[in-house]
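Read the single chain below, which is given as structure tokens and is the form predicted alone.
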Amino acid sequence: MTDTGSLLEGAVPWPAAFAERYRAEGLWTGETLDGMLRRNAAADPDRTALVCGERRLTHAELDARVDSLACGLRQRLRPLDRIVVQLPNRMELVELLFACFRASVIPVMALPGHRRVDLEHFVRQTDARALATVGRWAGFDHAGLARVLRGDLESLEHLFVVSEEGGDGFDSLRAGGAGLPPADATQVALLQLSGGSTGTPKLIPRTHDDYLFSVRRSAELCGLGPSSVYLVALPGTHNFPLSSAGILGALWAGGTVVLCPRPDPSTAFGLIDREGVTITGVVPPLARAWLAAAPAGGLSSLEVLQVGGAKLDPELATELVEGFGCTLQQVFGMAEGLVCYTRLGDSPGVVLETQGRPMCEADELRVVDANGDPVPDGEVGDLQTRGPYTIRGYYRAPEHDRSAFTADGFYRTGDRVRLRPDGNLVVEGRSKEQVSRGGEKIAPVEVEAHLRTFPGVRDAAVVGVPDRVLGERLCAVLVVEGEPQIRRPALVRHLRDRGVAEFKMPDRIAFVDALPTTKVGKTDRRALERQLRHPATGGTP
């Protein structure tokens, strides 16, 4: 093991009875997320590893390659150093990842929507020396941005900037050299993000122990294989695209990771009948998406299809099967750590109707009412769960974690479920205030911060409202001075220039005299999204 000394400043440790205990019990096996490349690079060396449009690489090539990466960015950057990584799914984005781990740098997973409020907020949180990101992507000059944080953030030093046209954007970072030393297991091997319910989101540090192991018992329960072909449907720095089994779960089972650009139907049906794609994960929307475009027959070598992110109704669940022929796996779970599936040997009605089980023994959960007493069996209540790869605390939030961990040391997770006799889960809905939008988790605070600041705007209030595409669109209830002349493209260029992120953006808008309070004076969001459901409330597209 290389020596970083203890744990990152700022993580939250297992205490060591539990860490003992699932060392022992070899869940925590003590590799690391970059040795499963040597280890795949030995045993399998001139198998495909990685497909992105034209390029491809073996085992063997992928490893040098990060290899090489990892020593250009050591002469850069230390041991525990941040780097934030925005990236879309790109060959880039998957060797950085891997050369971060081997270099012991720690990388910072942004979302390719993410900007200025966001990305400012990461460098801040965590003290980051360094930015990686593309020149332009779906219309937006990332490098632009990037240079603007740079020249206003002290600790942003190195930009690493991978251009539109393709090839390989690393070039001027690679270096030759002695191969570095392995990294420790039991250190922090990057920080991801949660859904967040208090404003910008919060930072998960996850080591190399908790992370693989999580990674190794997905791709078991996915029955992932060296003939296992993954497509990255979804953006590869979300949990589930990486981890459930993901980008990790197919290269640890010596597989084919195949990048997709874009989720659009005719580029992801293309890119499965090239490649032989035979598993994918998609959320609600886009598997709706999907199924209204997929061929007579499914899709040829499509075996399993994952459904997570938001949870997926037993109708549209149906209709997945039926149109896809393939088998449907549901997943449910959260960046922080549990991760719950379906078993691809479980019955129609648990596929069907269910959000899974956890995926090992070792998953603690508890059910409760709103005072933390468990609820009877079979009815509704808040989860809580603590376990091998659930964290028992966020990055340097350390207030945030008394109101988020319980004293002894199981996460609040804000969901509301209701846990059936056979060990599945029902979800039933969030207690924590959060939209889900198209999977991605939206803060209203957050957002509705940014909308009393445009000209007008007295009061604000942003609340989900059902929608059968996206699950929850956002809804901005506003307050405003004089008679409402606010029309939502305005107030959308307004968010935009405040740099908030594009998935954060208002669907629609409504007017209200004054927004409704609980006893203790809160915003009552479920007030309005009753009232938002009434045909006098005003409202403009």
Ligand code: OOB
Second form
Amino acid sequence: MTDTGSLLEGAVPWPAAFAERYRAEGLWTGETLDGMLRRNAAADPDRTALVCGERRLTHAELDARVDSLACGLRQRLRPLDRIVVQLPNRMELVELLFACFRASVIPVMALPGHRRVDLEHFVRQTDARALATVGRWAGFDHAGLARVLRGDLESLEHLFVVSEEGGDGFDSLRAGGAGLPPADATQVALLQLSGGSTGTPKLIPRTHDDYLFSVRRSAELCGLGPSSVYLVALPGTHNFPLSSAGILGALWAGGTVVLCPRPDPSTAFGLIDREGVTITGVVPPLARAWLAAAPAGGLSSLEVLQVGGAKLDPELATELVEGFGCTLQQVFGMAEGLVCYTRLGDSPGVVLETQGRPMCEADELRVVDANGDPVPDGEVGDLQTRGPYTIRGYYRAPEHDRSAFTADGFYRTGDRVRLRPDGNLVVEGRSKEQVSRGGEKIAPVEVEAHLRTFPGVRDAAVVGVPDRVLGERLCAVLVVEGEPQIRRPALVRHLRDRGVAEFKMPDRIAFVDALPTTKVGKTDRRALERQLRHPATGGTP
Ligand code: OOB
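Give me the form predicted in complex with the named molecule now, not the form predicted alone.
After this comes the whole thing, all chains and molecules, with the earlier chain placed first.
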């Protein structure tokens, strides 16, 4: 085992009594995320592990390529160094993540839509020594941005750039040598991102033990086995497609992962058909887009369609079951840990109307009122949770932890839920200040700060307005000097120039004379949301 010593500095451990219990109950097994590759390579070497365009790797080939990449990483980076990974859905993403696990280098899971503001924050927050990204992707020059970051950020020594020509972007990184010893399962394996409600996203340290437990349990209850074929339709670094059960779940089960470069129906359906995909996971807006394009007979190989990341309304759920003729699974999860699923054999009443139940008995759930006291059975309250794969604290954020966790270690999810007598949860809303635009999470305060720098803007608030397609859209409410003349394109250009992530761009602008405030003088976003639903306010679409 690679001795990486005590837990990564800045990560918060589970109390010893809980860790012992999770081990004694067989939840934390000591297996590592990359260990599963060795097992598969030995058990079923010739089965296909990865498919990306015309390229295919067997389990044995994947294991060998991860070895050479891990050795290459080790020549450049030390154990527990951090590397920001911003790669779209292509083979190199999966290879690099496993190589990081094998080399005990810690990947920070950026999304392709992140731009300078977030990437810079990830590097600074983690003192990352490396950034892995793609040359150009979806019209954006990622390599150019990476070079700027390396110039500006002292810790950043290495850029690993995969070229857009296909080929093998990491060839120059590979090295020979003896395989590395297995990583330490108690150690942090990766840093996930929180959706954030207080500004820039917080980082979430997940250990091999806790993450792999959630992957294994998820794979079991998604019915995954060696003949399963998982399509990665959402960005592969996100917790849902990565681990619920996702890429890691399919590989854990000895199955096949098919990388989908773009989630549009024709690309996705083409791959489902060609590769005999059996399971995939999507967010509700994508489910709706797929449904509109669904072929008459459904998608013949698809057995399970997972929908999660944002609330799925029962009408769309019903249409999905009819349109695709496969089993629907609702997934309510969070990068901090807890993931709830409806089970494959659940009745339609559960599958269509609830967000499922926790994956294991060791997940502790509390539904509480504003004072933190449990609400009467069946009533709506704030969800708090603690368990074998829910973190006890964010990475290097003790200040924030004081409000995000209770004294007894429960994570305040910020979700308003109702617990049904049958044990299933219904998500009714949220108490956290966050907008979920098609499942992508945005912290209003971050965007507001950027909006206030636009010439002529005196004050700004960002709120979510209900939207049939995306669930919510982002509305920027502005207080301006003089006549409201600001137009959306100019505002978006301004935010882009400042390096704000693409998915945080306002969809709409509205103008008010003054922002409503709460009793303590903070912007009252709820009041604004109500106001926007009854638009006496002026605004541009
Ligand atoms: C997933 O993870 P995150 O970290 O991007 O976002 C977590 C938040 C939850 O707290 C909740 O507010 C919302 O996203 N959410 C849902 C939901 N799934 C997530 N709200 C209503 N219904 C659902 N089904 O989004 C995530 C992580 C792992 C698996 C699935 C989703």
